[in-house]
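Take a look at this single chain, the form predicted alone, given in structure tokens.
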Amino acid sequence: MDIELREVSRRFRMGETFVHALSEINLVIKGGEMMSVTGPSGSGKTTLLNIIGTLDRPTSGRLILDGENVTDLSEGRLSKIRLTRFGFIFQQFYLLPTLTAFQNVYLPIRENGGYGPSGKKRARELLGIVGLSHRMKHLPSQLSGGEQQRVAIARALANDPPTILADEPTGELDSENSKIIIDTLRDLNRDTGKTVIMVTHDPEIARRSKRIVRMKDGKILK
């Protein structure tokens, strides 16, 4: 899925003036990159994350993907498009701490409509894939930390989207587990030609993507 951004700004009121958080932003991404976003706290590397995968809008400019302009689209398409063209990763994994490695992964699908065999068949697959066949009747917090984010990354995986929106996805981890996080979106990348987009403040973990966009006070630097 290919993905512009053109000329998009957003501003965030607080008190009696405005903060910029985006400035101008004109971006585009082809389907099948690898690219991180980096720059310095409050850079504007999430808020550009966030308006990528339509969970906040710009205050103005425009977003497309695959060529149509959803900037004004209501919530429940927007919803939609969440659902089936974008994975997220975050920080903090968010997985359900009532429910298992299994259901953590299976939740989005049956919300798809992937109901039964077929659905379940899908989540133990992309359990598999992550590495952990051996621990999806584990809770959440039966699951070290690296183990959470591959379950973060099996469920963000489960509609099949094109492109995965990672937000500091290995901010809570050490060393060890950080490489093995971004070997396996590399490997994503790679080997089924999603389109991922991280936000990170790890140098080294910006330079393992093709492409490096850099932000400072809401804009990209050159």
Contents of the next structure:
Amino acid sequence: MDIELREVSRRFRMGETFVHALSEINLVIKGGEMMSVTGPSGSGKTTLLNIIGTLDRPTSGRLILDGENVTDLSEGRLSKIRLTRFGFIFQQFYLLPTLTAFQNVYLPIRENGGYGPSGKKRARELLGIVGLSHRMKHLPSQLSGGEQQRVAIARALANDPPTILADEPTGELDSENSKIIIDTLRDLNRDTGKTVIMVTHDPEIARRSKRIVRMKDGKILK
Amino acid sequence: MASGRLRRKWARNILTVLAIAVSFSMLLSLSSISLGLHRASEERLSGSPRDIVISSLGLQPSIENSHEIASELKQDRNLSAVMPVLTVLGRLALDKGHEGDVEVGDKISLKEGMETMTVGMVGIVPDMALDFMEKENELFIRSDLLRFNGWFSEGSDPFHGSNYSDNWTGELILDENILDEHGLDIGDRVYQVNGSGQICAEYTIRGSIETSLVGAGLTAELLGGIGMVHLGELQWATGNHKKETPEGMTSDLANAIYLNLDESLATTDAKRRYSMMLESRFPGLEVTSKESRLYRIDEEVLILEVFAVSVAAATISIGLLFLSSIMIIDVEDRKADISIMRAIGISRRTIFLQTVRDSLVLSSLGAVIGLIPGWQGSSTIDAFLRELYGLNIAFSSFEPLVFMGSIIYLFVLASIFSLVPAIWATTIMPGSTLKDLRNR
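Can you return the structure of this protein in the form predicted together with the partner chain rather than the form predicted alone?
Following is the full complex, with the preceding chain placed first.
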């Protein structure tokens, strides 16, 4: 899936003043790319990722997915886009605490119409791929940080989206688990052709991507 | 998945379920009482063979020449049964300690130690009453079934026939409750006491009446039971044979004349036409048909029903308001979870339905827990009312209809009350909430 941002700006109100999180960003990401977004805190990395993933709307400019301007689509349409075209991986994992690992993965599959045995089979397969077949019935609180992030990867792949958006996916993990997660994302990009867009502070991790976008003060550095 | 969410805040949810259980049990109890009252009044009326009652407007008997009117009406081929009735509250004295017969016209002072009791005295003409009995020994009076053990030996009303001077029969059919309570038996004598506290008439017990009218409790405290005697003799003993009124001298007074319509007048229209004819023939008296009595009872019961249902609705609403506020708190608590769900593409519809479903799960648990207290409450109120009024009728009707109706009512209201938290849950946006979460 090709992603294009045209003159995208995003500003937030902070009391009486406005903070410009993104300023007139122009960016094209071709399908199948593995791209890292780096930059200091407050540079607008996460805001950029949220706008790409339709979690947030730009104040101005356009977001174009596969040639379709989705900037002004309804919340319902955007929700469907997030369900089918993006897989999200967050720094704090954001698993639902009352659901088991299996239920966390099965939830988006079911939402996309994958009821019954076939949907459950897929959830089990995905947990198998990330090496958690034996932890399916565990709640997130019973899993380590690395395991939780692997469940989050399985959930991100639930509906086989063309793009994975990862916001500091190793931020809460030790080096060993970080390596496992990055390897998994790289394998996904290489083996399945999925676009992987990853926000990271770590230059070492960023270097493992084919493309690195550096940001500062809401702008992409040339 | 819902069970995990509900288990997370178990103490709060248990309290919510208990609140719903209490209000649901109230709903069940009051609904079953309401239905029970409705059923009881309908059944009692529909069981009565009388179709029309001509009655006095006030409490005092005001139908003059009742025997004559009844005899005239009996000639009407449209009527299968006619009977004048006088009902008064009387005072009877037992014969213990009293010696000698009481002649007509005697006024004898009560001796010290004589036991007296208040009795609902009913004066009838036995032969005319027989026309109302579809089953042997069973008669309906004011919608209550009277079952007789023993009957009058004199079928007519000879004391009235002698112009209240001779042929006193003294026959009395007395409530079984009174016989049991006072150790009386067939053949025993009791005496009617007048307003001045003097014995004025003597009766001999000829039989007993088994009735649901007076059982125990408050009614029994006020009224020991009922006693049936010849109409003319009761008229004489209570001064209703001849009475001086501002309008002049009246005689042969009764409270009511019961009429049974012939089968040829079975249709509602025919009954209505005949009732109208009677109304024009007896101005100043009330003519009520079974239908009109049913309608009136319906109205009276409706008031009780509306009251009971209103209390139940208010109670259940309070329980569900509690549920609604708990669900709002729950949505607030789950704001992060909901925003995560929204982030991964779960639709607003799913989140809306999830909140409504959680409300219904809590309501269902409340209904299950409230079922037994509801049934118990219904039985307790039923027993209390039976004891209070001393009536052996079912005040409560706890049946599947009540349960199903209450469940549907609960679910409809629970769905409505969960709308606010459910709609609020759908307004949670993923981007801003996740940003807040990150900044914590």
